[in-house]
Each structure stands twice: as structure tokens, then as C-alpha cells.
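Take a look at this single chain, the form predicted alone, given in C-alpha cells.
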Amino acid sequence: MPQQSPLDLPEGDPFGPHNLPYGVFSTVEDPGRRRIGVRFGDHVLDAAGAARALGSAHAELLDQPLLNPLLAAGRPVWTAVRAELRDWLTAPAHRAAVEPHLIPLSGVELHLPFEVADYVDFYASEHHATNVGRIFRPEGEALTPNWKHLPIGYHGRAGTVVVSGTPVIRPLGQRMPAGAQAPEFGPSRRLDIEAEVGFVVGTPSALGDRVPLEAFREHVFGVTLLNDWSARDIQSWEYRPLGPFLGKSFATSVSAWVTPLDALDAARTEPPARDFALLDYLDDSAVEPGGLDIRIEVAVNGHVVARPPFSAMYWTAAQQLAHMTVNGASLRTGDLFASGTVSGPEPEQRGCLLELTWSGRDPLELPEGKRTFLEDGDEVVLTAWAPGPDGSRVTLGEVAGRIAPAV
């Protein structure tokens, strides 16, 4: 029986020619030689080699070692790209020049696969939001006066950004134990997750410039998961009056995919209805729905716990970007801005173990033993899916990351 070509994926394969995720990658011949690809079925597209081979104008943009040129190149470039691509893979004419390009994902080492200029993390769940007021000021009002009126956000650090699969090591810091005098120092006993969605910018803008809704696909190039780690403990100590800092800056997981905006075409939707009025900058009623229907899964130890819908996010990444260059920061190719913990209004959609423990105060139950916070040698997988063209799925590349201990 012959060989089943790579080409001929199964009928709804996720990773079909409506996704083409982008990523990068090395082999276990060539380690130190780290190319783009472009992830179809179970393979990886050597984007260059077939670019070369079939004499696309596009070769030495798809020749690098990561995809920050390809971001830079703008949205008619991204365009161009993609269709080759999707034709590259459909078309019977070229499957002899394409096959030998096609590596399975078994023979690869996935790297991150841009350079993170800056990071920017925001708080754009209502229901999270809402949660985790209730929890730290149960006598006072859930949401802060500001929170319905812009997306709040900090900046974090890009230099702790990782790719998927990155062990993540048990942070040590200062922590106030409840009823102590004086804060002590060690490992965090609080370490959490944040099931987020992140947003990788190309093109960028300059120092000044504001860059308004309806140019966010000018400057958006595609979508990842992202897991935001979290040291409860450490932050609750130090946010004060600052906000988040060593709390959040020694992790942050991304996918080693890039899913294109365009292959999320199909699950745009209706952002929640607003409660006030938006200023001018924010208000979206005439521009394109912002909102997207990614469907999260959140596995502990294998086991799944949440299924956060992003669908259910208050502030779109279009208001998120307007807010964050409205002042007249600039954007740099390969700055990443996340949405912040996605959680959902029922109790097995929260995003977080803060908000599913409900502080700790009710343990998860898993075959290993009960969990408040993660303990040494946790896995924590991340997985999402939206939906595609003509009934199709779109799955982002997973997120995963295995808690190591202090050092």
C-alpha cells in the first residue's frame, strides 16, 4: 500500500489551509539552523525551501531565522504570502515541488518564533475582573470606577517570554504571611496560571501617532495562547500602589504557533454589551466585530479544569490597541499585548486557579490530590479552538509549561 502523501490530509484536520500557523523551527540534522515554518496537519512547511523551489518573490523574506522581517513586511506582504501558501499546498501542479519541503513535527525542535519588543498585558474580563474584586474586597464594590470606562493594562517584561514547553521555575520573593509583622522571603506558595489570548504586532507606528480601531488590522498580524504565570502571594505584597511587578515578570508561556488574523475570520463576534457610553477612541458600534469566539481549555496534570470563552471579553483587542498608542506610544514589530485572564460567568469557566479555588478556600479535586496552587513537577496545558470557514475548526497552537522548583 503506498505512503498517504502529507499533502492529502483528513477530511476537518484543524491545521488545513484555512489555519497555516506560523512558527519556528529546527531539525535534529541541522540544530543550530532555525528556519520559518509553517505548520499543515501533522508536518511543517519549510517555507523557504518551497518558496525556492517554486520561485516565489518572497524566498529571502521566508529565509530567516525568525519571523520578525515577515511581521515587519506590512499586511499586503502578509497577504501575498498566505495565498501562496494556501496554493502551494491545494494545488495538484506543485505537489512534486512541495513534499520534499514537508517535515513531520516528530523530526522538529519548535523555537520562539519572534523576538518580543514589548509586552503589555491587560485585564479585560468583566467576569475575572469581578471575581477577583469580590475576593480581595468582599465589603466593597467588585469592579474599580475606571474598569467599564478603558482596558486597564501593565507592562510586563519581554525578556521572559518563552516558547511552549519552557520549564517554568518556582519564583522566590518577599510574601506577607496573614497576621504576620513583617514580610519574609522564599519560594511562592501561590503560583497560579492566567489563560490568556496574546497579539503579536508587524507593522509599527511612530513615536506620537495614535492608532485608531479600524486600523488594527494594519498593524495586527496574527494570534497566540498565552499563559500569564502568576505568584499571588509575592503580588498581593508588593502591588501596592504600583501594581504587578516581580509577581509577574519571571514567566510568561506563549504558543510556538502564530495563527494568521485572517484565519479567524469566521469567529468574529459581538463583544458583551456595553454598560457606559465610550469615548470617542474606544467606541466600536461602526466598526468591524471585535470580538472572537475562541473556545480555551485549561488541563492540569492532564486533567481538564476550565474552558474559559474568550467570546465573553469586555474590551476587544482593537480597544486594547487604540488605549495602548493613545497617548502616542509607539509600536515596534514584534511587541506582544495580551488580553489578560479569560474567564467565563459560570464556575468551570474561570481562567485562573485564583478564581477556581476561590482563593483556596475550595481545593480542585484531581486524581493526584487536591490543588489550590500549583506544586513542583504541575503541568499546566493550555488549548483553543475557534470556528473556521464552512464548518471548519481552527486550533491555535497549544500552550504547555511544567513547574520546576526554586533555585
Second form
2 protein chains.
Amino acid sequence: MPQQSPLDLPEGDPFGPHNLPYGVFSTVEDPGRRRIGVRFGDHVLDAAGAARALGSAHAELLDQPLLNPLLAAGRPVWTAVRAELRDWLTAPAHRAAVEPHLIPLSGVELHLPFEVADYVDFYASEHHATNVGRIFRPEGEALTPNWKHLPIGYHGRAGTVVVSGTPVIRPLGQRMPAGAQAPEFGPSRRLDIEAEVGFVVGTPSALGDRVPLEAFREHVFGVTLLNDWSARDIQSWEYRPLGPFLGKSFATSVSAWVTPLDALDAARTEPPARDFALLDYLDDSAVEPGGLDIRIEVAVNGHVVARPPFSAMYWTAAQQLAHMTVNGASLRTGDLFASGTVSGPEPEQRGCLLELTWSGRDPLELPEGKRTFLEDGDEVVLTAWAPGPDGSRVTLGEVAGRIAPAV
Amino acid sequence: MPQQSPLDLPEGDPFGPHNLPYGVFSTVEDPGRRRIGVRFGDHVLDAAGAARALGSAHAELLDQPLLNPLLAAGRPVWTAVRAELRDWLTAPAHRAAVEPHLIPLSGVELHLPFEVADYVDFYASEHHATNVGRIFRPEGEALTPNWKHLPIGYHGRAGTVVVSGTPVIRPLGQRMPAGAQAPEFGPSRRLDIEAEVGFVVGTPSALGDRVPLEAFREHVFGVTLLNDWSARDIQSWEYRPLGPFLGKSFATSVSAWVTPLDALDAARTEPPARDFALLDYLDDSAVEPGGLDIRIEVAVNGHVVARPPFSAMYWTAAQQLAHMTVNGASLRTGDLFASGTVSGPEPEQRGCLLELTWSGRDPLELPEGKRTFLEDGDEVVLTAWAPGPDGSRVTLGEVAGRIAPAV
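Okay, that's the form predicted alone, but what's the structure of the form predicted together with a further copy of the same chain?
Let us now look at the entire complex, which starts with that chain.
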């Protein structure tokens, strides 16, 4: 039986021509040379190699060690490159030219696909914010009075965004045990995950400009899964009054693959009904649906512990972008903003261990033992898919990370 | 009378050979070419031009449009370059070679001197934090329980750090008037300044490493003045529970000049006595004094409204750096971290209008009228000096900004 071509994908492969996420790879043979790759089935297309072979005008834009120049090129170029890629990978006339540029995934190393400019993390799930409010501030209202009037967000550390697969070293820090007179210092005892979706900005904006809801697709290139690792003991002691800092800044993991927004057109969905009228710049009742039907799975050591639905998010990414720039703050190519923990209304839809175990009160029962928070050696993998065209699925790049002991 | 050489500085010039701050400039004749400059009196030394003329091995490192490569080169190179510059600018043998590379300040434009990686803002003045706590949270303790155990900080927006002289556009945003049922939207009515000192990181650190107090000088290249513009009405509505976001992210101004740490050796001073024993990684009782005797002046439309003393800061920059990395967060070249508002114990030493006017209750009386917060057209200039060697003064680069109307 002749070997099958990697161009002959099985029907319905979630990394087929309707998906085509971008990443940056190097090969085992040439580890120092990072290049843009496009995932196709279980292979990576060397995008610049194929572009040269086929005489594309975009060869130079694709012959880069980071996605940033492509991100900066803007939506017309994103559309043109995506159409070319689809043509190269599906037209019989191109088979002979393209096939040599498809490399098995097993032969490549994947790298952080873009240089992160600013990283912002939102807090857009009503279910998550309500649960966290009940746990952290049992004395007060679960949601702060501003929560349904604006998408709450804060800046995180761009320099510690790492690619899927990077070990996560357990952070040291201060914690204040209940009833103690002074804080203790040591490795975090409440190391958690947050399952999120991240949005990658391509087209920048000028200082003083606002990006209205309608301009979302002009500025945002695509999405990644994101794990906003969180040390709850450090966070709960430090966060008043200026917000999370060291409880989050030790690592944030993103997928190696950035899924173009265009691949998610069939996943668009209406966000939940809003409980308050929104100010004009956030009122999305007259624009295209801003929700995305992305179904996430959270696995700890191979066991699925939660299935958070992204469609349940109260605030959309377009609202987050409009809010983030309403004060005139500029966008840069490579800005990354994340949704905040994705949690649905059901207990098994909660996107972090703080909620899943109710702050440790209700441990998870895994085959290898109970878990309240993460132990050294635990591996967390986030996966997700969304509806694609004609009943297909679009799989997002996974985000994996294993906990290494504190050093 | 022969024209005086710019190399013949008056005795005691605060930009003499004991100071030598670095910036990036272009000339009126060649506006597209940004280069590293070193301020000397009222002139700018074209550093690469002088280095070439004198055959320095550092010519290439200095022939750059940003300071980042010099910042990344590390302390031994910083020391060597500073010694060369001092030699070029003071040794009679070099006069003829150096003089052509001195350009009057009036003939240059100054630019943002380095690309900012991550920007972190601390909250290190006990006087400021106490005043703000009293104003924003009158019902509770002025200082949160963590305040004297760790230097509280948060990440700000690196992409909106701008150089002195950049107009500051009044931000739009949400505010919640007292007693209202829903937020309003419009230009901020409580636009404020925060007079701060910023620290510029040169030498990076690896993910997982901690930077102890003793390693401060290995990693930090120098200081700038910094104005953390703040929209108090936006901030007070948005900041619970995740901290400041749009109330700060519209602009942060820094000096065009980065003063090397070496120029501030004579300004080192003991920080205030601490009220609680500190955890080991913050305990600076056995290291060199971490305080800096920098005297700041805040002027609004040319009238000095405050004189905040940096020596009064509770937490030092070395403690801030040790804290910021104690969880293993890595440093990148170009990281900028700021002190937080500098306020002293006296009313006229307060570094923001929120404190100076007690949230608008006690307006400032300026010749052009009363001021609670900033009006369109107002110009704020921060200046500062520190003791230099042998009774001299080291003047820091000023930070100026004028308020432009909301657009």
C-alpha cells in the first residue's frame, strides 16, 4: 500500500483547510532556525518554503521567526494569505510543489508564536466572578457594583507569557495564614489554573483613538487558549487594593497555535442577555454577535475535570477591546488580551480549581488521589473546539503545562 | 570675545561630568535618524559620533536608535562607557575630536529613550498610601494589612509610556457619581498627576530566578522621573477588585534622560525605620542603603505646588525588584518599574492633586485661578535633583506634559 500523502486528510479532520492556525517552529535538524508554520492535520506546513515554491508575494512576510510582521500587515493581507494557504493545501495542481514543505509534527519543536506587547486579563464570566466573590469576600456582595457596567480587567506580565509545554515552576511568595500575626514565606500551597481564551491584536491603533465594537475584526487577528496560572495564597494576601501581581506574574501559558478569527465564523453566537442597559460604546445589540461557541476541556493528569463553555461569557472580546481603548490607550501589534476564567453555570463547568473545589473544601477525586490545588508533577492540559463550516469542527491549539517543584 | 566651547562648563553645572544621562535624539536637519545622546550642560553629545572619532570599541553599541542594546550589555560595559564619556568630555587631549559632536539642545528633538518591556508601578510611600486610603476608603483602615509586609505593586500599560513633552489627551471613561443609579460616560473630570521615580532594568534574569537585594545594581541601569497620569473618577469606579486599569493606562510620561545609577552614589541614604520585621528577602538592614535623596518639584503652569522628598519612601527600589522577582518572574531589558507617588509627611510634600487638594475639598490657589484637578491647557512639569559628589548637584531629566482636550 503506498504511503498516504499528508495532503490527503481524512474527511472532517479538525485541522483541515477550514482551520489553518499559525505557529512558529524549528526542526530537529535545524533547531536554531525558527519559521512560521501552519498546522494541517498532523503536519506543519513550512509557510515560507511553500510560498517560495509557488511564487507567492507573501514569501518574505512568512519567512520570519515570529508572527508579528504578519500580525502587523492587517486584515486584507490576513485574508489574502489565508486564501493562498487554502489553495496550496487543496488544489491538485500544487501537490507536487507543496508536499515537500509539510513536516510531521513529531519532527518539530513549537515556540512562542509572537512577541507579546501588552498583556491584559479580563474577568468576563459572571459565574466565575460570582463564585470568586463568594469565596474571597464572603462578607459582601459577590459581584462588585461595577461588574455589569464594564468589563473589569487589569494588566498582567507580558514577559512571562510562555508557550504550551513550558514547565511551570511553583512560585515562592508571601501568604498570610488565617489567624497569624505576620505573613509566612514559601512555595505556594494553592497553585491553580485558569482556563481562558486569549485574543491576539494585529493592527495597532494610535494614542488617543478608540476602537469601536465594529472595528474588532480589523484589529484582532486570532485566538489562543490560555492558562493564567494563579497562586491563590499569594494572590489573596497581596491583591488589596491594587489587584493581582505576583500571584499571577510567574507564568501565563498560551497555545503554540493562533487560530485565525476567520476560522471561527461558524462559532459566532449571541452573548447572554444583559441585566443592565450598557453605555453606547459597549452596547452590542446592533452589531454582529460577539460571543463564540468554544467548548473547553480542562484535564489534570489526563482526567477531564471541567468543561467550561465560552459561549456563557457575559462580556465579549469586542466589548473588551472597545473598553480597553475607550480612554485613548493605543494598541500595539502583539497585544494579548484574555477573557478571564471561563466558567459556566454548572459546577462541572468551572474553569479553575478554586471554584471546582470551592477553595479546597470539596477535593476532586482523581485516580491518583484527591486534589484541592496542584501538586508537583501534575500536568494540566486545556483543549477546545468550536463549530466550523458545514458541521465540521475547528480544534484550537492545546495548552499544556506540568508543575515543577519550587527552586 | 571668542565663543566659549561647550566643553567649558561653568563650575557646578548640574549636567556636568558627574551626571551624564543618556537619551535618544534626532536633529532638525536629519529628523529621521535617531541616535543615542549624552547630555552635557546645554548640549547633547552624539555618543556614537564621538566614539568613532576616538576609536572606541563601543561605537556600534552607541550607534542605535534606542538605549536597549546598551541596557542589555550589563554593568561592566555601563561602567566602561561611562568612564570613556567622562574622559572624552574632560581630557584636554580630546577637545578637538569631541567638540564637533556636541549639539545644542535647542537643535535636537528628544525621543522615548528605550523600548519599554513590562511596566510595573509600586505604591511605596507610606504617606501617599495613607492619604489615599483615607480618601478612597474612609470607612476602613487607611493602610491595608499587607502594606508594611510587602511593596504593593501592579502592572501598567507599557505601550502608553511616552516621552516628556508628549501632550496628554484627557481620557474619556465611565464614572459613578455619588448617589447615581448608573454610571455616566464622558471626559474625566478628575485628571491628576502622580510624581514618581522610575527605574530602568538593563540586565535580564531567567524565568524561575530571583534577584536578591544585593543584585540590584547588576540589573538596574538608571532612573527617570515619571508622571503616572491618573483619572481619579475613572479609577475609583473601576478599581475593585482587580486594581487600576483605564484610570491609568491612557498615558505615563517619563524623562527623555535616563540618569545612570552611578551618578546617584552620593544620594544614597537610609530608608525610614521599618515598623515590622521583614521577611528575609526584603530585609535590607545588612545591605548598602537603598534610599535615594532625590528632591522633586511639581509645577503646574510654572508654579511650584509640591516638593516631594524621595528619601521618605518606605520601600526601596531594591526591595521592589527583589519582591517583583521572588516568585520567579523574569526580567527583560527595558523593564520599567516606578516607585508610586512620592509624598512626604508634610502637606506641601504631597505628590498628587488628590492629596494636595484632599480630593478637591481644598483647591490650590494659582495665579490663574483655583485648581482641584487639571484643566485643559494646564502644563505639569516635574523636576528633581540629588546630591552629587563634592557638594555638586545631579539634576534629573524633567518630565513635562500639557493637557489636551478630550477628542
